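One chain comes next, on its own, written as structure tokens: the form predicted on its own.
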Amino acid sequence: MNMIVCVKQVPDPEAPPASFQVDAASGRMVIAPSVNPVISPFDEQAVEAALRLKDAHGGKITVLSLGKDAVPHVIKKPLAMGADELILLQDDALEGGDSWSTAFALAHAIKKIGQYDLIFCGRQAADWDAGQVGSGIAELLGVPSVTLARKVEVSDGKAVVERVVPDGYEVVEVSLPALITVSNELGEPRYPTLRGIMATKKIEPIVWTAADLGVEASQCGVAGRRTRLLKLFKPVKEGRCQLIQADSPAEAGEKLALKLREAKLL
């Protein structure tokens, strides 16, 4: 079984909110140097989903990532977990894209890889939370997709997926090849082993540019965007506190009830 997992390097989502500031003039996020890059957590769970199938059926896992600022020990983590190959799309022409142009580049990279049975993505990236790239890749490749998977099993050329819904889960069967986005309900991803970490030092990623993908620069990155960011801002949360003065708990309760009624909360 040949599997491809798309992963993204993002600023650590567990960093304190104060570590992130907005440059209103440029519409960009300014991230404190103390914030370390990590693999987007949902993408780690996508890697775990592929590894579970590899444990059960064997096969090969190719990790695919887009971004020229990838930190080697971060982007190699899926290899340390047990993936077999890492392909990096690194080109100025591919930078700054939206969900569409990112999906476009990744889809062409997957076409270049060739044979595959399953493509895994995280349900959404931990930086922008759009949740659109996975479905976009499936659309561009013309393969069926299932989102929000919490469990994936494969047999007889089909995948049986438990898909998360608001009040539980539903079971979906899909023919291969297919794309599946993985949710956190899958469970914790495995830790890289010491042997895996040491082995990654000998594995060099394959690097492709836009030219290697056979696409025009105008179709990728900033030039290929189909959305325009109008405003980027941090929401302002304000609160007011009013202390109720009373001579007894009963009087305080009565005054509180009146205040809540005035605010139309009762």
Contents of the next structure:
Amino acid sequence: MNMIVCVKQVPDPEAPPASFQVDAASGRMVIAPSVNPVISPFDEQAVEAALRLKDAHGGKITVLSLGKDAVPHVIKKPLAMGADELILLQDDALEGGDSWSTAFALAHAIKKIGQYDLIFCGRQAADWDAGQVGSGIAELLGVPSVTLARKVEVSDGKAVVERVVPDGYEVVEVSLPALITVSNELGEPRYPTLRGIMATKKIEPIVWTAADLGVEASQCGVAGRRTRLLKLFKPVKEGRCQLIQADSPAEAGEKLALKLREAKLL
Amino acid sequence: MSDYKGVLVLAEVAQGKLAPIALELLGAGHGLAQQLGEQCSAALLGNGVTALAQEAIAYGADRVYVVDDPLLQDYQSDLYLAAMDKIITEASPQIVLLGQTSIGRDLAPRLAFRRQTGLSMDCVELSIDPETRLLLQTRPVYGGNARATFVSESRPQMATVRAKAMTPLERDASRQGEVVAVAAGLSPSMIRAKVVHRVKEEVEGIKLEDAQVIVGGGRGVGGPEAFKQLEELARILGGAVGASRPPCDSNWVPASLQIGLTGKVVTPELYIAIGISGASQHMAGCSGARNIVAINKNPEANIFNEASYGVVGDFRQVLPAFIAKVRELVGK
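Form predicted together with its partner chain structure, per the form predicted on its own context:
Below, the chain from earlier opens the complete complex, with every other chain and molecule after it.
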């Protein structure tokens, strides 16, 4: 089975909120230098979903990532987890895009890869939280998609997917090839093994440019966007937390209850 | 682009009625359409849903496009996509709104790409720029650490909207509107991703997404035992228990209770955060709560920047007295 997993490198979303500031003038995020780049958490789970199928059925996993600023040891983590191949889309022409241009470039890369049964994406990236690239790729490739998966199995040439819904889950059968977006309910991704990390050192990423994908500069990156960022700002915080003062923790607990009652919250 | 006129909202149906998100979108769509001096339409998809069209009108629709088909009994991705695509072709709206629901999250991106247009997911504010008359689409980014306002460079301008971010209109049964039956030409052969069955998972008590009160526990509660106290508090308040990521990763509670960027987005009236530091990844899931109350022993914890009321202290000592007093006050 041939699987492709799309991953994105993002600033660690677990970093303290103070590390994420906004430069209003330029409309850019300013990320503190102490924040490490990581693979977006849902994307790691997408890798995990593919690895579980590889464990069960064998096959090849190709990891695909768009972005010039990929840090080698970060972007290679899926390889250390057990993926087989890494393709990086790196080109100035591909930068600065929105979900549309990102999906456009990734879909063309997947066409170039050619052979695939399943494509996995995280349900959203932990930086811009857009949540549409996966479905977008599927639409551009003309393949069916199942979103918000918590479990994926393959039998008789189709995938059986448990899709998370608020009051439980749906069991979705989909013909292959198909694209699946993965949600956190899939469970924790595996840790890279030492052997995996060592093996990774020998794997060189394949780098493709816009020209390799056969896309015009006018279709991708900034030029290919369908949406434009008008304004970036910090949400206004009222910053008016009333701290309960008391002589003992127990008294504080009681006073808190009374305060909430007074505020008609109980 | 002047061929595109009006606002179209997807009016989701749940248990034979318009879903709360449908009423909220109608309220929002009606307001935006008024600012543009144009009409607000609803798309109503399902089996035996035509009768709900009047309801959509009562809540703000000027026109309702109905695809009433037994095949649409439950949500099927490929069929809903085809039906919405057809309605957009017929209605040619300049704005299309869907809910940030399990349907909207699946359908909206595919629909936008099929229409080759831009989309902003999970918007919490929508307005019309008085000068450009463009739809301003504001949504949280970077796990709620910032907000971004986008405009579309293509038509229709599409957005999904977070639950409870918009206000429904008062129901007005005297409102008049037009009902248009749309023949979408659906057939079972169009289904490629087929929902073969639905499993309801018994959750004790109330669903997180619906809860008016949520008691959340974080790393600071120290282990699974503490969640029993949180459950008791939730039960007294008629609410639900949630958690930040560490308790879920450590299997103190099931992953389905996780609130946050990796997890569920909740919008209760009251969120009681216990032993939760307030990392952005968690706040992304609960910053829409109307009131946040925090109990945490670290006075520097970020949660106190987000909370309206707080106690700096060890929850082991604060919580029993708090629960006892709450029980006394609410009489349970």
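Just so we're on the same page, rigid core means the largest C-alpha set that superposes within 1.5 Å between forms. The structure presented is a predicted model; accordingly, all values stated were derived computationally and were not measured. Positions refer to the first chain, counted from 1.
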query: A246 C-alpha shift between these two forms of 2 Å or more, rigid core reference; finding: yes
query: A15: Cα shift of 2 Å or greater between these two forms (core-aligned); finding: no
